[in-house]
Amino acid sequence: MKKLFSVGETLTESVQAHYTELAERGEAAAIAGAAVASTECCSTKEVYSSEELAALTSGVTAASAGCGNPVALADLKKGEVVLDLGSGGGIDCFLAARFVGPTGRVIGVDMTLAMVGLARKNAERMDAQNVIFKMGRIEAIPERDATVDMVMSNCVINLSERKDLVFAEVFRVLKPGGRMVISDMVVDRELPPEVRADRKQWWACVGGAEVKADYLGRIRDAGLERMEVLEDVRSMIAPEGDWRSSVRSITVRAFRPV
């Protein structure tokens, strides 16, 4: 991929720097007991119900940067093992933990050290004993083969330059019959080059968004089946023909074959 940002700065480094700032915002909110903050991608109040938000701390909600609510569509069961790719401050992990219960386990993986640190502090504050957080890349998930019942992700895979590797890793860690439920940003048509080269659009989960058909094709190519688009909504209000009108938030479910 072409160099998008300043000399010596990779895409990964730029994204990590931005999400480090978001983690610092979350920690500041936890200390101050601040109200829920809007994020670059979607408003947390729009994505989650008031009941869900009431069960979380300000340190969790202020660091949220999702575009959907995969937990609400995951049909989680007691005792399941759940893996969250790009777990951030832990919002979806803590929501999932309520469903899997003390006999289940939720694992969050994030590549930004500050986010992992914030999530671990949030887990202590919430006494979430069935949730753990690990440093790692979603292109090389730090979990063993066929050990996870459900993989989720919320507006993170678009940030990867190797989405094919991400879905291959999802297939690898899922148990036979296990499922993936992910929310992410896609587009109806190719974005203009200047949008893809804009670091702020990458941070906003738009610059790395792939054409929907190509994105779904990668999921099929990874070997996942019974794929279903559970939600598909326009994310930006713009006139037809404007590139913003093609940006969509989707939630997809697919299964590893038995």
Contents of the next structure:
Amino acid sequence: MKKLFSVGETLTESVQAHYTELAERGEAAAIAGAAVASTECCSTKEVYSSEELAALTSGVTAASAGCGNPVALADLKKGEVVLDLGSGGGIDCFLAARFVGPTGRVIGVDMTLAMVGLARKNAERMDAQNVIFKMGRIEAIPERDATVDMVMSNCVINLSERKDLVFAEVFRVLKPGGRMVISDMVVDRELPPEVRADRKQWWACVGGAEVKADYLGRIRDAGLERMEVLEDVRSMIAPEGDWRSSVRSITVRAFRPV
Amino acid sequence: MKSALMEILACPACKSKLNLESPARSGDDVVSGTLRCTKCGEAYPIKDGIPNLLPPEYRDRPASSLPGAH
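What's the form predicted together with its partner chain like, now that we've got the form predicted on its own?
Whole complex next, starting from this chain.
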């Protein structure tokens, strides 16, 4: 049942409620053994290849809500340690796990209990031994300093009201020379205040999207270097002048200095 | 949570190592228990195999009420 946010409910709580519902749909799909069409911002078919999707179970794909494919651009190697911020049902973790192999490991962090529960069940269903999921905040990552080779995130950081803390944490957990490859939503120009204030637009990964230059500036401010925008596509079809026309999905790579 | 993955857990508040206290296991899996920070002493529960490492200030308070939120 759709939970309507009540008076006084915080943005974080409303985001959690929305993604709890998506996790429940993912679990239902896993039990039914069938894919449920995702109503999220991007469908899995637009973002992942058919070969990648074939390797996953329906409980993984049905709860997916990414806007890019960071694993495909991360150049992962055997034995690497990967951290996924906002791991959801685990789709990107399971894709990354194939690249890093049994000597590597993949850690998924998510603030929504139902999503971590779904990801854990998905890991059992897929017999993924090198993947771990835990409940945590991306603004206070439960990882030790300089322990991660590659930090990824897929359409999640826009949901954070403290993006500055998120990128500072990414810098902290990355090994020197380690990289971040993230897909996220940004905008060309400031969103109208009524869009920004609309929680449904936050859930849809639009309300919290920042102006692209400001977003990239935060990454630089965190100390990450050699930043490169690997992908940059308009994500909504709308006439020029309509705020929707300024919404973009980008994939960015940056490194912690050696 | 696999016990072999203990080493990669850290306290979200002070980023120090965590010790596992009173674990209940099912095979290699830690189903429940408490993770306690070796430095600040904060305790984090493991329930249904899921370590809850939400930092104390986020457990009951949303990010928007943290200092400096906008």
